[in-house]
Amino acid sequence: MVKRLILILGDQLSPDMSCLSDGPEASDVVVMAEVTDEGTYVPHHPQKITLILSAMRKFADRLRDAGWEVAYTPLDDPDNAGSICGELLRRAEEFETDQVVLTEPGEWRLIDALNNLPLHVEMRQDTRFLASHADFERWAEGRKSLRMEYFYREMRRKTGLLMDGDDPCGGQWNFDQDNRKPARGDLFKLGPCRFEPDDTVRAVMDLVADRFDGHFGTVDGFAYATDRDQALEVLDHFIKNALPCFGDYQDAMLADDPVLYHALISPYLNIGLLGWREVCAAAETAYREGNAPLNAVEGFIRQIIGWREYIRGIYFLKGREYTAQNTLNHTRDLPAVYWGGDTDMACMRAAVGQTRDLAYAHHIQRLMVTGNFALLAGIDPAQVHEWYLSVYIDAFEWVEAPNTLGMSQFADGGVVASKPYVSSGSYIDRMSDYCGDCAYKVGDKTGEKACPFNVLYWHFLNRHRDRFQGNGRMGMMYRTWDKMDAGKRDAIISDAETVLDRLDRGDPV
């Protein structure tokens, strides 16, 4: 029997991967490798690298216990080829085979590199997702617009989640209108699960600190789950303690509480320690048993079988060129504040600071603080995309790119979002406690102390008027702008250009 190499990547840490479906045959060898290329093609956060390498080492042990032969290459192995393709070629020579079986990666970069190897590569479908590429293509075919809401309803019908027969529980598909409460600083919360690093994790932390010390962030304080048992503990903790309030406060932001009621399970879903079925089933059970309200459970399940599946569908449907899109022709360089540079903006300081410390920020901090500022300021979306891919522990290109380029930056021209997600400072003030301690005054619409979001918001609308004034969801904004006194409009534009000039000079804002 011909020996085959079975490649397992760092985000494929599930025993039910399609490439493992033939079982631990004696002639096959699982290949796993910690390689510099995967940690540096963008400067990934040290805690993200720590999570993946620690989880890989533990998963390799699990495979060995299940009877698999595993050829594992640590990062500091002197024979390490430095890349996934290089390691496959090295192992092919070692085991005298040209046969490789793998599950499709989540990035076009790796798909193309692996398909160009001088080996016989069998690339199997990733069956961990609810919607296959073919399923999504069938849904998208012939549609004028690809709105997530309609895809989500089909996924609800397909799975039966939160369905009462043919109808959605509660008589409606979406309870988002109930999920926009601002948080108070005195809310009682148990906080997320934290795990003391064991010997495996500590060894990886030391290695990452040595090899990736120039990357944004630090390994200090690493407390994420690194195996399936711990990931299940995180899920159970969320379902019991945070899910009941998740819906109400999922859009809220507090400077001293980066997690609030969020699940913090996206890293484990994205690397394979948890699966969508068990996560959604646990949430639905909490609703059916009266332990969590429908608005919370529906909002949570929508993020997984709706948004997560939809975003993956968009990434593969739109293909390799998706990440190069820049519909609004934004070209300004990413400001230093995104890498921890000085800023007088309390919201940016809070969002970037917790990103540096935790490799985490929740979806509203990403969309309406860091993403909103980049869009209003006209930052090059390719640079924004690279930043998000670099700094967040749950960021893999299939999920990060459409969220950033489509939802956040409108770089795809409206494939994902029906309008740009922009706001003035009033939204951030309403949904957070950031503005109270800010050097700027959120109530000032013009002048030296005016919140940069206030003046950049109108500047964005004004400079992109030809594109957006006909958008039905933006008409009121333009009517408000047109009713303003001409002198006030001029002052806003002048103040906004002062902010943009400071960004161009590299001065703090």
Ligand code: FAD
Contents of the next structure:
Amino acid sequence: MVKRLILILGDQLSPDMSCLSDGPEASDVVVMAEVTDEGTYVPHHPQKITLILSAMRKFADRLRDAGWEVAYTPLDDPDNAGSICGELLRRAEEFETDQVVLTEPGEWRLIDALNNLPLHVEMRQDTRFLASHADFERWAEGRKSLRMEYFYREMRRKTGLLMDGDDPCGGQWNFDQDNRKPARGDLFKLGPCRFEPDDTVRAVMDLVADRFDGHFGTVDGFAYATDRDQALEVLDHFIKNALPCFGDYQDAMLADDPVLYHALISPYLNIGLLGWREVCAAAETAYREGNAPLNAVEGFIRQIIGWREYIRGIYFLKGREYTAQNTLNHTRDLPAVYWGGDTDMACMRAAVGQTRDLAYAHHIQRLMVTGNFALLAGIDPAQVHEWYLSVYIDAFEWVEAPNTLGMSQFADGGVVASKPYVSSGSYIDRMSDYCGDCAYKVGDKTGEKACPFNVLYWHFLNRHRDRFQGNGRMGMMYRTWDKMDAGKRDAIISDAETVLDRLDRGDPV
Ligand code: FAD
Ligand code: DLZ
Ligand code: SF4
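Return one more block: the form predicted together with the named molecule, after the form predicted alone shown previously.
Let's see the whole complex now, leading with the same chain.
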């Protein structure tokens, strides 16, 4: 029988991948390749590359132990073709076959490239998700708006998670009104799990430091889990120590605590070291056994079977053109502050600084600090998208693009978000401890020291009035703006333009 090449990508590191379902007995060969192209098509953070290559090496060993033949190409192999497609062609020649089996990648770029190979490619569904493409299309069909909340309820019914018979536990689907407490500096925090690099990880760190020099961030301090056992430890640590407070402090931000009560499991879910089922089951058990309150557990499970699945559904439903959208016609270049350039804004310094150091920021930092600033300042969404895809440890296009372009930048015209996620500085002040240490004054609405979010917020609403004033959820903002005296409005617009001019000149803000 002709040998088939079974391609396993760096974010497909689970024995449950559909492309492995025929088992090692079929005498196929698994192809795994560390390639420069995947690390540079956007300049990925060195810790993200380290995570992926280390986890690939360890997963290849796991497959060999399970009886698979694995053809593994390290990054520094002199014969390395440098790209996934190049490696497949090389292996096809070596094993004298034109048969390839793979699981659908999480990015149109790679799906198209692989489908265009002069080989016979069988692309199977990615069954690691709760909702298949067909399930999501069925749900979306005929709906005027694709709101996550309704999709989520269907997923709760489908899985039976947090259900008492036909009803949601506690009589409500969503307990968000109990969540979102502001940050307190004296919160008891254990911090996330950290793993000392072993020999495999150290070798990869050296290689990455050498080959991807110049990317934002460094490998220094890399402490992520890189195999299944370590990822399970992270999950266990979260369920025991952080889940009980997850809901309450989900939106809080503290300068000296980058993770707070977040799980930090997205990298492992996204590369296959953890699965949604076991993660949600562990959270539900904590609730049923009285170890975590319902508002926390419901909020957490909603992120996974609600938001995560919904976001993926949107990416594949909307197709290749989704990432090119720019509904608000924003064209300004991404300012240097996103790459660690000088800034007087304490919140941006904190969010970008921890992103550089850890390749991680939690949801509200991504949405309401760096995302909010880019949207208010009118940054080209394609550049914002590339930034998020590059710098975060968990970023793969299927999950990053709808979050960035849809939820955060409103570039899709309101498919994901019913209104733009914008705020003035007062939201950041309420939810964080950033403003106390800032050169700007969050209480100042105009003037040299006025918080840039305060003036840019009104500038955004004013310049997009035609689009948003009819949005029921934004009417009050426009009424507030209209009631302001004309002199104050002029001063705000003029101060905002000073900030924007500084960004255009490349001066720090
Ligand atoms: P927790 O807050 O502990 O949440 C638990 C889990 O829920 C996460 O691990 C994640 O798997 C899931 N989840 C929560 N919110 C979302 C969401 N909006 N979309 C998908 N899954 C969600 N998430 C990514 O996994 N990859 C990305 O590239 C990514 N890019 C983002 C870009 C922007 C602009 C924004 C606003 C959000 C983005 N998110 C992304 C969603 C979210 O910020 C991260 O999933 C989360 O911060 C990961 O950290 P955590 O594991 O500590 O999450
Ligand atoms: C992100 C990434 C990186 C940095 N390197 C590799 C690699 O060397 N080999 C590989 O198979 N996959 C890598 N990946 C993950 C891919 O970019 C990812 O599979 C696609 O973007 C589709 O989600
Ligand atoms: Fe950020 Fe404004 Fe607060 Fe400074 S004052 S930390 S710029 S929100």
